[in-house]
Every structure is written in structure tokens, then in C-alpha cells.
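The chain below stands alone and is given in C-alpha cells; this is the form predicted on its own.
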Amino acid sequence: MPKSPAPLYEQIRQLIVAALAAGEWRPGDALPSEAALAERFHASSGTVRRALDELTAEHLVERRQGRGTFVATHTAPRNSYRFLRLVADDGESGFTRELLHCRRARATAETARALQLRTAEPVIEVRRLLLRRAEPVVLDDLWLPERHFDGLNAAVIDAYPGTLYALFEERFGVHMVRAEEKLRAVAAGTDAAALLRVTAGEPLLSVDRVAYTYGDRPVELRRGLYHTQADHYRNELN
């Protein structure tokens, strides 16, 4: 192990994250046993366990009773909408999706700043609706660096049965590990109102999200407009 002022468990956590970023273990893969990791990092099993505890708390890995530790994946049903905190008041779960467009564009100054790109660098712009019981609930606009999602188009999105994050993971090897969001109340503009089937000026919840992959690299900017007449935004605070 290299010398570092960080505690040994934190050094091990960082080395495991680096291995995940390098693709040594893919989403859904089983990690080596604690004993094998302890031997690899020349540390005690207890120190490795502490590192894995930290990674579990960050949702980078998950423990499965009697089976071991696995790399977290958005393809697992329980993780399908992990970053989407909109919940129906009556408990209805899941959405249907309607793709409005997927096209190549140039990063604006705002998009470039959020994604750490050069202004006018190629991005892929996606607009879609999320619907519940055939009623539109979310209008999503996404911007993705083309260099990470080369080949993404409307046909690819329409053909994939799962969520976008699962598609990004399986097809492009981009795993979203965390996100930062900003929420504010806004009035529905004419375009959004027509798509969400609400009256112009009706209050909506605007959610700006930047999603990050390993190494805290931003790989998605998303702006969602949520119609919360029959839904609410739920978060858990510890």
C-alpha cells in the first residue's frame, strides 16, 4: 500500500473505486471475498470490511446475505429509479416512457460548465415524458457528452426495455454512482404545459440534476419538470 495520510480503510476504498472505474469489476459482478481483498491490499479483514461498509453506504456496492458483495447496478429492479424520488400519493409505482427526441447538439456555456466540457463540444440531447396511467408526470431534458455515449440515438433508446441509466450502464459502460439536485418551484411555460397537459402558469417542481460516474466525473445534466398534483417528492434524511 502506498503511504498516505488517509486511514488505511479509506485508502482501500479509493483503490477499489479506482478498480471499478478501470472496469476490473463491472456492475453486477461479485467482488473477491474479504479475505482475498485483505491479501491483495496487505490489510486485515476488519479494515477491508470497513472499506466495504463505506462503499455500501455510498451505494457503489451491495451486500447480499450469504452470497457476498456485488457491484451496484441500475439493472436491478430495486435500483431502477434510485435517483428519481417522485412517488405517487396512492403508492402506484413505475412509469411508462415516451421519447420526444434524441439528437446531436452543441454544449451551451451552462451545459459545458455543468459537465466540465468545452463550450460547443458535441453533446446528445434527449427529451422524454414519464407517464403514470397514461398521464404525463415528468418532462425530462437530458444532455450527455457525446464522447461517452457515441452511437446513442432514438432507435437505441426505443429498443431498450429498461431505464436510461440501465441502458447507459449496459451499452456504454457508464455507471451513474451519485447525483446532485437543485429543486425550485416554477410556473409552467407554454411548451411544457402542452406536453404535461396542464394550464400555462400552473406550478411545477423543477429539478436540475448532475449525475456523476466513478471519480466524480459529471456525465449527465438533466432538467426535469414534475407535475405533482397526484405525486410528491420524497427523500430520506439520515
Given for the second form:
Number of protein chains: 2
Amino acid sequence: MPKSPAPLYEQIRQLIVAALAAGEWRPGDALPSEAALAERFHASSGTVRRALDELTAEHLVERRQGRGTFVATHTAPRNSYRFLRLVADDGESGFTRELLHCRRARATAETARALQLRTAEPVIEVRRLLLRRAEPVVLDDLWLPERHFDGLNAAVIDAYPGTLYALFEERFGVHMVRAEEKLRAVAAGTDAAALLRVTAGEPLLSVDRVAYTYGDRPVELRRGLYHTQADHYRNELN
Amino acid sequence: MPKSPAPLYEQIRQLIVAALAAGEWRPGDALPSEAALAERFHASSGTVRRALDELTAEHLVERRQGRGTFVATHTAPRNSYRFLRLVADDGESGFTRELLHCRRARATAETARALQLRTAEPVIEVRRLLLRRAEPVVLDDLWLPERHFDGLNAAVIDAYPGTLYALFEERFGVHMVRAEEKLRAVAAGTDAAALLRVTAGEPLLSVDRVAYTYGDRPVELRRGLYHTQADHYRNELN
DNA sequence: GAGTGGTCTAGACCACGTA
DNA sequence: ACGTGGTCTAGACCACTCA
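Can I have the other form now, the form predicted together with another copy of the chain, not the form predicted on its own?
In what comes next, the whole complex appears, and the chain from above leads the way.
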């Protein structure tokens, strides 16, 4: 409970986020100009600018001089694999994808907790591989609440040319804003070992991710196993 | 080569960083007020404020309303283990330390490249353990250019109550600003296994870090092995 | 040329910490 | 009471994009 009311730029920031969550502007769309937003929110353009600067830092919008302010989108080429920190030791960063399955399931207690669902609520379960130069390097398992991704199936995924997050955004209106990851070193189980073409027991980097959409609502649980023989997870600390 | 000159707030930011690097204000010290800096740099206070806001975002300074602007320091309690992302699964984040050795050595080709030294230049090599509830969870190996850390030895480290980065800052005037890490899953070798009390071959999280001081100058190479049985490496993606 | 965001200024007023 | 940073405003001018 804040003692004093939030500053005006913060209130405006929250109003814009609410409008984004409500779909008033879709990813890729232009927002109104600073001056128009200033009139709408009864504030000066400097205050609106401050709100938009915060949203830019959060990667919710992108501003381009002379063009306007646009809702950030995972469909932009510069945003593909935005949340995947795995890069080859030689710098290469492209992948090919191979879908293993996509099926309906029931949320386990753990999945339900992460996604703020009730246990046994319907979810969609996806398993896929990412390969670099025909070598599998990532085995991903995803769980998605079915109520946000109704109609998602293997055919839809296979037909889509971009990343999963671009697909979620374009077809289901779910834009991923941020994510939290927990990393561990684990020994490969027999099934993962076979799929990643390593021997069972070999060390793999386990990456548990919860991804959030507007308003900090969790909408994806993902468990990745990364083969870090010739790749590494790159991180910057500030 | 920038076509147009950098904006004034950026020039001022760089001048302040240069002053920090030159030691004009030491960690924990107060910087001059906005008004004083505005006069010094012949700019408006709004422009100086913008420069200081950027430095705040980079964690180079901290601003406190009513008090002033202060040079960030690793000796502040809230900054201890600022670059260590390992947390226990139950949330606990404290450690005890155990120094294993601290000795002079010569830079290997790899160390020299990371620290921008010549091969065989003198470095100081440190090995230590971090323990949680008497259980070892981190084995760290550090390499430091001797010319920045002359006089560092086991007695100095053992006598110091704070973190290594606080020690480096207080005793050697080297403030770590940011770091880059490369993470991998590896199998424990016999020596690491013994020190971390695991069986050889067990998966460990390998964390290679290069830490930088003001002006992006690399001053520490660190290789950590994390036992991620009851701990995980926490990361936020934006 | 019109419209957009980016920079820079000057100044008012508020909130906080110290004395 | 005073000095600090935090918020908010109004407006000038510049840089870029597109028709």
C-alpha cells in the first residue's frame, strides 16, 4: 500500500499497459503521438514521454524518431529468440526447429502453481527440439493454459514460419513481456539423452522458465535442457 | 565513428565516468549536487539529471532524495554478492567463505586474452569455497592482474570481513561495474568433486565470468563451479 | 512541408533528510 | 530553515521519415 499516490508518469504508464493488455493497440501497431497521449491523459508531453521511456526500457514499446511509437512484437526479426540466451561458442546463433509433439493434458500440481491455475485444469503440452547445423542442442517442454491457447495443435505450429512467441502473439493475442529462469546442471535421463544424442548421465543445463504477459500474468511454463558442449548460456550482470 | 556528436547528457555522463575512474570521488562519497554539476559542465540541471539517471540505471551511482548522489559501493550491505545469482531453492541467500589459496602465477594464454594482458604477465590466483549451512556449494577460481592488486595475499583476504569485491574496492581502488558470464553444465573433476563433496562426474554449473571496472576495462577472470542440488541460478529476462 | 520523436532549457513546486 | 533530489510543466529547436 503506497503512502502517497504514484507519480503521474507512473499512473500513465499503468494506463498504457492496461490498454495494451486490453488489445487497444496490437503488437506492431503505432501508438498515438506524444501530443495526442498528453491530451488524452491531461498531462504535459514531458510527463507522457517519461512514461513511454519506461515502457521502452521494459521492451513493451519501441520508439523510432520521425516514425512514431510502436507496440513491441516478437514477429520483428530483431526479436526472434529474444529470451533464448544460448549461443554457440563461435558466435553463431541460428536454429532449426523440430516439433516432437503437441497434445492436451492436465496441469500437474507444480504446473498449476507456476501458471496460477487449479490442479488438473486443461493445458497444452508441447515438446520440441532446436538444432544447430543438424545437431540437437535444446530440448524444450512447454505447458500452456488451454484457455489462452485454444486451437493450438501440431499442424498450427508446423505451418508457422516464425518463433513460438511470434505465433502466440499473432494467433492467440498473447504477447510475452518478461520471463524468470532458474538454471541448474543435471544429468541427462535416458529419453532426453536419446533425443539430444548424448550418453545418459551426461551433464545438461536445465532451464526452468515462467513467461509473463502484460500485468505480470504467467502464461507459459517451459523446461529446457541445453546441451552445452559447443554452446553456452550468455548473461550480462549489471 | 558517430556522424553527429553525442548528445550533451551523454558527454556529461562520460565525463563523470572519467572522473570516477580517476578517483575524484571514491565509492561511498557524495557527488556534487545537480546544480553544482550543472555549473561545472555548463548545462542545465535537467541535462545533468539525465546523465545521473543513466548512471543510476548502470548502478554507478545511487541517488537518495533529500541526501544527495553517492558513488555506488560494494561495501554497502545491499550490494554484497551483487553479481552472485545463486540462491537456495528455499530462498536463503547467505554464505560463509573459506579461502583455499592465494598465490602469484603467470597468465595463461586464455587468461591473458580475457584480461587483455600479455601472456605470462604476473597474475594473482585465488581459490575459495562458498558454503551454505556448512555445505560447500561454490568453488571459485579467480585470476587478477597483479599490477592492479599488488599486495593481495591470503592474510589480507582472511582479515577482511566483507566480500571480495568490497575488498578490491576498499584496499585496491578497483570497483567492479559490470560482468559477463558464460554458463555451461560440466561433469565434476576429481579435485572439484572432493572440494564440493560430490562424486566425480556429477553435473555442476560452470560459470565463467569476466568483470569490468570503469571504462569497460576487464580486471578479473573468475571460474565458478556451482553445486545446484538444492540451489539454482536465478535470472530475469526482459 | 508536415508530423514524429530527441534534446535542452528554465522554472515552479513537492518530498525528504538533516540540523 | 535549508539543501537535496523528484515531479511536472511549457516551449524552443533539432533530426528523422514520409508523402
